[in-house]
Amino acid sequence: MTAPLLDVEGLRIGRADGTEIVKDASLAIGDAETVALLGGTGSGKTLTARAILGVLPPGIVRLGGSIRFEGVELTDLDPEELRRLRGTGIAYVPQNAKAALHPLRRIGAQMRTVLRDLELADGDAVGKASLEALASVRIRDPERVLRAYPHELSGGMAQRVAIAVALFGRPRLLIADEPTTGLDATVQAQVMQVIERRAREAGASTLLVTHDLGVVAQHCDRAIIVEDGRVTEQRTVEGLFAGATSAYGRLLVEAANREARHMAETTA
C-alpha cells in the first residue's frame, strides 16, 4: 500500500499549561486529492492546519502526536528546515490575503522577496517569473497589479495573488484556510476553480479549511469532520451527503439540503 503524502497521528494542540485544544486528531491526505477539513467557529480545524504548516500561534504548542510528509517527521525538523520545507514541499493560502501582504509594499516587491528567499529565481528572471505567476491564476494586467499596493486590490485579487504566491515553489501540498469566506459567491467560485486548476498543473493535493460545504460539495474528494478539537468523522463527499454520522456532519448536510429546497422554491 503507498504511503500518504501526509499523514498525521494522534495530533494534540494546546496551552503551554497543558489545556487541550485539538485532541488526539489524525487524518492523512493521499497524492492528487482535495480533502476538506471541516468545522465550526473554535472546531481546532484552523489550529491543526497549522500545526502541519510549524506555524502556531503564540502560546500554542503541540502537546504531542506525530505530523509525516512524504515520510518525513515534521515534528522532528529544526526550524530553518521547516522554513525551507515551507513554499516548496507544503504552501499556505492565508484566510485574508489582502490582510496577510504587507501594506505599505507594492505586490511586485512582496513577489520578489518570496522568489528569493525560496531560491526561485533572481535578476530580471524575477520580474518575468512574478508576471507569469499572476497571469497563471487568470489576473488580466498583471503589470498593474505588481505595482498596486494591497489596499488597491479586491478581495477577490487579493486572493488571486495569495494562490499564485503559493504556487511559486510546486508544492506538493496546498493549505487553503476559508479562502473564499468574506467573497461574494461569484468571486468565490473563481478563486476555487482557480485553486482547484493550478493545484492540478502542479500535480499538489489540496487541504482545504472551511464550513462551506457548498465549496465541499463541488470541489472536495473526502471530508474530514473536527468538533470540539477531535476528528469525528472521515469519509467521501458523495457518503457525507448520503448518511453524515457526526453532529456537526448532520448539522451542515440538513442546513444545506434546506437551502436546496428555499433555491428550489424560490426558482420554481
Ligand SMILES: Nc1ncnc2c1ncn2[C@@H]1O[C@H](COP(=O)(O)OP(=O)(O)OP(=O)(O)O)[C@@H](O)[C@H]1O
Second form
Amino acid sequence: MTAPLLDVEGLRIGRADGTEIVKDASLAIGDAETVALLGGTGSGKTLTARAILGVLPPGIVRLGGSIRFEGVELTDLDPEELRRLRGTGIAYVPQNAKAALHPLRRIGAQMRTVLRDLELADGDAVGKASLEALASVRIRDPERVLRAYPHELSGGMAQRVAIAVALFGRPRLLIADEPTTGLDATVQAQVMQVIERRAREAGASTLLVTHDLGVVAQHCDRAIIVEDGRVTEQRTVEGLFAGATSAYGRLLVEAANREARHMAETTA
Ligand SMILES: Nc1ncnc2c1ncn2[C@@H]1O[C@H](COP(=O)(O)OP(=O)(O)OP(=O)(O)O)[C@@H](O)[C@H]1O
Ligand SMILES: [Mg+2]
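For comparison with the form predicted alone, kindly provide the form predicted together with this ligand.
Full assembly next; the chain just shown is listed first.
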C-alpha cells in the first residue's frame, strides 16, 4: 500500500503548561479524497487543522505526535520549509474567513501579498491573476471586490475570497474550516461547487471541517469524528449512515434521519 497523502498519528495539542486539548488524534487522507472532520463545538477540529498547517494560536502547542505529508515529517521542518509548503502543498481556509482578513487593507492588496509570497505573480500579472481567481469562485463583480475592504463584503463573499486565496497555489490538500457555516443554501452550494470542482480538476484532496451532515452526505467520501480531542470514528460516509459507532456519529445520524422523516411527513 502506498503512503497516504496526509498521515497524522497520535497528535496531542494543549496549553504550554501541558494541559491536553487534543488528546490522541490519528487520521489519514488519501489522494483525490474529500474527507469530513466532524465533531461538536470545542472538540478540537480547528486546533487539529491548524496543527497540520503548523500554525497554532499563541499559548497553544503541539505536545506530541507525528504529521506526515507526502511522506515528509512536517514536525521536523523549519519555519521557512513549512512556509514554502503552505499554499502549494497544504492550504487553509480559516473558520470565520472575514475575521481572518486584515481589516484595514483592501482585498486586492491582500491578494497581491499572497501571490508575491508564493512567487506566483508579480507586477502586471498580479491584477489579472487576482481577477481570474475571484471569477473562479463566482464573484460577480471582481473589480469592485479588489477595491473593497473586508467589512464591505458579505460573509459569503469573504468566504469565497478566502477560498480563492487558498487555491492560488494549487494545493494538493485544501483544509477548509467550516466553509459553509452561516451561509444561505444557495451560496453554500456555490462554495461547495468551487471546492469540489477544483478537487476534481486537480485530483487534489480536501479536508472539510463541518457540523453539517447534509454537506457530508453530498460531498464527502469519508468522515472522521472527533470527540473531546480524540478520533472516535473514521469510515466511509455510507458506513456512517448505515451504522455510526461513536456517540457523536450516532447523534448526528439520528438527527438527520429525524429531519428526513419530518420532511417526508410535512410534504406528504
Ligand atoms: N487560542 C486558544 N487558547 C486557549 N484555548 C483554546 C484556543 N483555541 C481553542 N482553545 C480550546 O481548545 C478546545 C478546542 O478548540 P477548537 O477551536 O479546536 O474547537 P472546534 O472543534 O473547532 O470547535 P467549533 O466547532 O466551535 O469551531 C476548546 O475547548 C477551546 O476552548
Ligand atoms: Mg472550529
